[in-house]
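Take a look at this single chain, the form predicted on its own, given in structure tokens.
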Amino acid sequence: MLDVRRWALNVLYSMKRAIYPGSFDPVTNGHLDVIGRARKLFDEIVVAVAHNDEKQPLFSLEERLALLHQALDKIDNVRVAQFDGLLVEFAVAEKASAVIRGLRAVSDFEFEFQMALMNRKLEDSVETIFLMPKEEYTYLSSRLVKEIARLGGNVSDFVPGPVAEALGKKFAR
């Protein structure tokens, strides 16, 4: 019995886990594309929803978690969690070896590069991996999706179905 427990612990600790953090307000098809790409590289992806009292998101933390669960229910070895505080501390607590960040354009790079260097300074055991979404998602952002929905536009090509429905309800006229 002890050998089985030791084997299980070895498997658990040898698993390659990555954190994909964000506010996901709301989750977009671009986010899902990055998650799918990351899933090819790691055994498990933890989609970590940031809770930040200083921001005023459109969707509550609970709504964002629920929408992510709905969007990710068919992808194996992807888990949704929330976190507060430093991302690298969350990554260490989750026994993750990497943080996944999506890059849509060169304009994203400077900020993401600075964050990656700071995270490395805080915890050098956690690497940052930059992934680019498909070209068709490089223009896509949660901010733009919310703006289109607020103005009554159709966002069904940009977000999962449940998210489009939730946006419709938020901005019902």
Contents of the next structure:
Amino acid sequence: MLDVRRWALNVLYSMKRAIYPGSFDPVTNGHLDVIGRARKLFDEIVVAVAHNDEKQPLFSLEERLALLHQALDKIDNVRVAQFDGLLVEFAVAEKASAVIRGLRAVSDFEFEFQMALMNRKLEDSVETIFLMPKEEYTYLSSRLVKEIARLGGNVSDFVPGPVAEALGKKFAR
Ligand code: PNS
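I've shown you the form predicted on its own. Could you give me the structure of the form predicted together with 4'-phosphopantetheine (PNS)?
First the chain shown before, then all remaining chains and molecules of the complex.
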């Protein structure tokens, strides 16, 4: 029995795990594309929803988690979690070796570069890996999706069905 436990712990500890953090307010097809790429590189991806985000989110933490759970329901080796406080502390607690961030355009670079280097300064054992989403998602952002939905536009090409529905309800006139 003890051997089985030790074996299970060994498997758990030797897993290559990465954190994909974000606000996910709400999750878009661009996020899902990045997750799809990341899961080919790691044994497990932890999609981590920031709890104490300084931005005022449209969707509550519970709503953002639920929408992610629905979008990732049938996808292996992806887990949805929430985190509070420093990202690198969460990564260490999860025994993750990397943080994944999507890079859409040069305009993302400055902030992402700063964050990656600051995270490295805070915790040298966690690498940041940038992944480029499919070209058709390079102009996609949660912020624009919310704006389009708020103004009555169709967002079904940009987000999973349940997210489009949830946006419709938020902005029902
Ligand atoms: O989807 P976002 O809003 O671009 O995600 C930003 C996020 C949540 C990844 C970032 O704000 C973050 O890591 N917050 C946790 C607090 C933290 O560790 N701050 C120091 C970053 S150098």
